[in-house]
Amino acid sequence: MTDKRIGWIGLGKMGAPMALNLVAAGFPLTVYNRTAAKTAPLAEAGAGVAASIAELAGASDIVFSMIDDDAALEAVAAEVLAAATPGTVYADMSTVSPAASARVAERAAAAEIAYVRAPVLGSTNFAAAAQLVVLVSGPEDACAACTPVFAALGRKIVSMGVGEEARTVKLVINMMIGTTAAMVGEALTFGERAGLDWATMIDVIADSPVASPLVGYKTQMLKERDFAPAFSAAQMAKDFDLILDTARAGDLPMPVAGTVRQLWSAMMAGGRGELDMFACVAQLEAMAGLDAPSEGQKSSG
């Protein structure tokens, strides 16, 4: 626990359950969200509600944000840094590019605000269960000040360095997750076309050398073809854009990531962008002309 005043900006799919966990853990929390209606559950749980980012930042010792993308980070950070008093800690937990994060770091230093980068590993289910892995980089003292909050949000905290290391490793992991989803979807479509039993094929994969925690976590979803989003294809498309933009800036070839990014585009064009990323199997089945069960329907196999 900490007696510091905590501000929280962003109550989306990840931010809302994370903020609720902080209230449940007893932190003195004030929240802000652009869509004010989303603050109601937090207010009912006991959090204070700020009318603006400036109000929140001016009344907080540590400000956390969990927001959508680079543009949102830079816009929110500008308001936080303008209103926060020197010595305040600003910790952003979003998935954004190292380049945008570095720009915020420069502005924070000029405003004498300690800036912590703390993206997380885990989907909405992990956020609700306070089982996230928090990747942390930034000034040592500021990271230490945030540790009690991070401990209430996740099962593990990993210190990465003092700069953009946490941002980069988050993109490394998401690139591997997205590529795994695409590979599994393509392999299942290959086996399905050959006439393999759907459920048996998935069970064999889950008990094979290519099994992983991710494949295990998605096994039942795939067997039941229930693609309610834990992490959507549209979200993964955003992250692959961050990956490819970062690589392009350094002339780093990314042939696999570039190809997988096209699959997310196909899913969004085909009306599957808001389904779980593992619904790519349905997209690939459609591209192969397979008459597969509809997304959300449970397979009888």
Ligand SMILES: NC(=O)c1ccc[n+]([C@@H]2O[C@H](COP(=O)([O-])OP(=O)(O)OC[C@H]3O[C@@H](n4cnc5c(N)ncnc54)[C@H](OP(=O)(O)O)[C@@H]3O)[C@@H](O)[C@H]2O)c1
Given for the second form:
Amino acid sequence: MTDKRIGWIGLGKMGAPMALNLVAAGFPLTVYNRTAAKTAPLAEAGAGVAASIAELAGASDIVFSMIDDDAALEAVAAEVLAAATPGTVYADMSTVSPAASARVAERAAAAEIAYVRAPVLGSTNFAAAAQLVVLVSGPEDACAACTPVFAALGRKIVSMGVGEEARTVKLVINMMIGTTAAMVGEALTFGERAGLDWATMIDVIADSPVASPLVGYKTQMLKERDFAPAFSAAQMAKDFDLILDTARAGDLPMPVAGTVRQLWSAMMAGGRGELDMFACVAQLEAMAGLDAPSEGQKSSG
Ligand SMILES: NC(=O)c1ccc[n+]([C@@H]2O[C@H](COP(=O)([O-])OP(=O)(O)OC[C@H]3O[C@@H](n4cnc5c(N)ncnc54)[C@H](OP(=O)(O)O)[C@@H]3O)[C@@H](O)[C@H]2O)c1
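Next up, the form predicted together with the named molecule. The previous block was the form predicted on its own.
Below is the entire complex, every chain and molecule, led by the chain shown above.
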């Protein structure tokens, strides 16, 4: 617990359950969301609501953000840094590129605001259950000031360093998560084409050496073909762009990530961009000319 005044920006699929957990844990919380209607459940739960980022930043000791991407980070950070008083801590928990984050770090240093990078592992259900893994890098004192808040959001806090380490390791993990989704989708399509029973094939995969916690979380979704997004294909496209742009800047070849990125484009072009990334199986079935059940249609398994 902390007696510091906490400001929270971003009440999307992740930010809303995270902020609700902070209210439930008793933190003095003020929230802001660009689309004001999304603040209603937080207000009902007892949080204060700010009408602008400037209002929130001016009245907070620590400001957190959980927002989309590089562009959102740079826009939100500009407003936070302009309004926060020197000594305020700004912690961003979004998935963004190390390069954009480093630009914000420079601006934060000039404004005498301590800047913490704290992306998370775990999707919306983990956010709701306060079971995230929080990957943290930044100035030690500022990271320590955020620790009680991180502890209320997750099951584990990992200190990665003082710079962009947390941003980088988040991209390392997401490259593997996206590649796993693509691999599972392609393998399922291969088995389906050969006439395997859908549910039995998924059960075999889930109990095989290639099973992982991720494959386990997605087993039911795949069996039921219920692709409501925890993390959408469009969001994964964004993360693969962060990964590939970062790699390209250093002439690092990433042939696997480069190929998998095409699948997210195919999904977005095929109207599946807002479905869960594991709906890539439906995209691959369509590409294979398979007459698969439509998304959302339950299987008997
Ligand atoms: N979903 C997951 O499973 C998951 C897991 C781990 C990490 N992440 C990462 O967490 C971050 C948030 O993900 P999410 O799923 O919560 O996304 P989301 O549901 O799309 O929510 C995005 C939030 O960012 C706000 N936003 C976007 N651009 C903004 C701007 N320029 N100024 C102010 N606010 C802005 C949105 O405001 P509006 O409501 O006005 O649009 C919304 O509150 C992303 O970086 C994502 O990659 C997601």
